[in-house]
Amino acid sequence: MEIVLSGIRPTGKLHLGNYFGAVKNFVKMQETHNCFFFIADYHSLTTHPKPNDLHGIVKQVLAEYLAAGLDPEKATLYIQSDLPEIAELYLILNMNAYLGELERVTTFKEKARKQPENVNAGLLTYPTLMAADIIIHKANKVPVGKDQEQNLEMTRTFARRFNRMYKEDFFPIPQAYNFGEQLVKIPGLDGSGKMGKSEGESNAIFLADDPKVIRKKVMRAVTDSGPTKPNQEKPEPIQNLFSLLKVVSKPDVVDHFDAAYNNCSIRYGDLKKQLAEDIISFTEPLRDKILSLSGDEVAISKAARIGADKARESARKTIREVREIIGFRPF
């Protein structure tokens, strides 16, 4: 079976975008493969948050990812930080790193420009870190997006000459996981683009949203003057209300304010005031475990027991061997 893993963003909450995109996927892909869901409070170092901003917002990711149907009895859901094994492999892949590799990734050159006085050493080496977290389970397929492709190419090449030094097949080559048609793009309220935290609060619905944010988020969404004439084509904005009218709402009500645009009657508000209230319904059930969970000390500690307790077992049998093929061995 193969071994796909994917890191969640410990900064990042659940909005209907990752929802309906990877997340949704990541339900499915538990049930016929062997899957590993990591919590990368290791890598959010690099911003230097303090102690309870880390602890609290790794325990609402948590809650949030169990409430969206990740099964800790299903898939091996951890946080990163309970492996210290990751940290060992982190330090053996930077012996076999080098400078000017690291400096040439796009994703440090991005963070020291816009972040000149916090350069440190862990935005360096992060491809190594990630290459350690996939290759510590042996990981077969990992799903990433455009701004990860070229760290995982990284990890390709970590595996690669860790397997060539020490003349051992060991390490498997893992490649991208594409969702292809499975993943579903939801736009963003601010008229375009995709929906996201990093685009602005204001311009995603997250899953634990209050009922009377998300009416005032979608009330303030991007719309234009109205259509001039039938059957026009939708500009970006509209489209994108739609798009989002498409996934939460039923058919009728779709093809309701489809007429209605094309033949010039339609009231943004009214389709806006629908889209709020079918974007509650939706959410309501997956808020309502969030709220739950969040509250719920011994199941949040239950779920990152079991997690850490299968995550361990596969990264313990890695450091094991790792430490046999490059010579550690007990006297």
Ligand code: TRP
Contents of the next structure:
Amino acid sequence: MEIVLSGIRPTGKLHLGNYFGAVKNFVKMQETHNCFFFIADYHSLTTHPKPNDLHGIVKQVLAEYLAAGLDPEKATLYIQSDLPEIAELYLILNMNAYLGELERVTTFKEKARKQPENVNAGLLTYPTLMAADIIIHKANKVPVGKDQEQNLEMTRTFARRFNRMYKEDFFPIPQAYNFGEQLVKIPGLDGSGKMGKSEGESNAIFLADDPKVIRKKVMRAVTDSGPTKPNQEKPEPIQNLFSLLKVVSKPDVVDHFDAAYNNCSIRYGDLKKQLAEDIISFTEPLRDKILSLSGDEVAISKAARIGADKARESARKTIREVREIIGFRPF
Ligand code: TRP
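Switch from the form predicted on its own, shown above, to the form predicted together with this ligand and output its structure.
Below, the chain from earlier opens the complete complex, with every other chain and molecule after it.
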């Protein structure tokens, strides 16, 4: 069976954009592929050397992915730092990663520009750590966004280089997995762009938001003064509200507001009220699960342990073979 692997940045709460983007596809893929999903907490030290409550954030992310439907019995869901084997493979790969090629990576250049006071070696070798993440389980497919394609290309370079150096066809060369059609783009509430793109809290609806917060955010969403002629094309902020309505509301609700827009009788207040209530009904079961899981230390630690055990078994096997190939053999 094909091995699919993806890393999750522990940056915070899941919003509807994450949910309808990657997360829902992960949940589907765990039924048909051998999936490894992990929370990339080693990586977070490249930008946050002294993270504020890393443990708490990782726990929240774990609770939210479990609530969204990732099943520790189906997928291997683990925390990166539970696998010291990744750190070992990272060290080995770094011995054959060149300064020039690492410096040319766009994400490195961007981050170096953003944090000139902290251009650390971890930032430079982010692609080798990512390569270690991927090839430690001999993954074949990696669902990544456009921004990660160059990092994945580096993974292929490092895997090929290892294979060539040791004259073995040892690591499979991983390919990007494109969700294509299945990837539903969710717009933000601030009138333009994707949800989560801008930093403002009010641009995104988080799965864990309570109904009061959801109502407030939706009612404040950007609109305009309304259509003046029948069947006008919808400007972006209005189209965005309709896109949201499409994923959470019944088709006849969408049709109703569409017709009202087209005959200029629409009242955005009504549209927003309906949208808020439909988002609330949609997210309610998820919110309940998140709340009960984040308070359930036993369930969280059990899930983390199952994941770490499964992932380590696979990682240990690779490291054993790598050590043998390189010549690190016991006397
Ligand atoms: N770099 C990825 C991101 O920023 C996260 C990540 C770390 C990752 N290791 C990975 C993704 C391995 C895919 C495979 O989103």
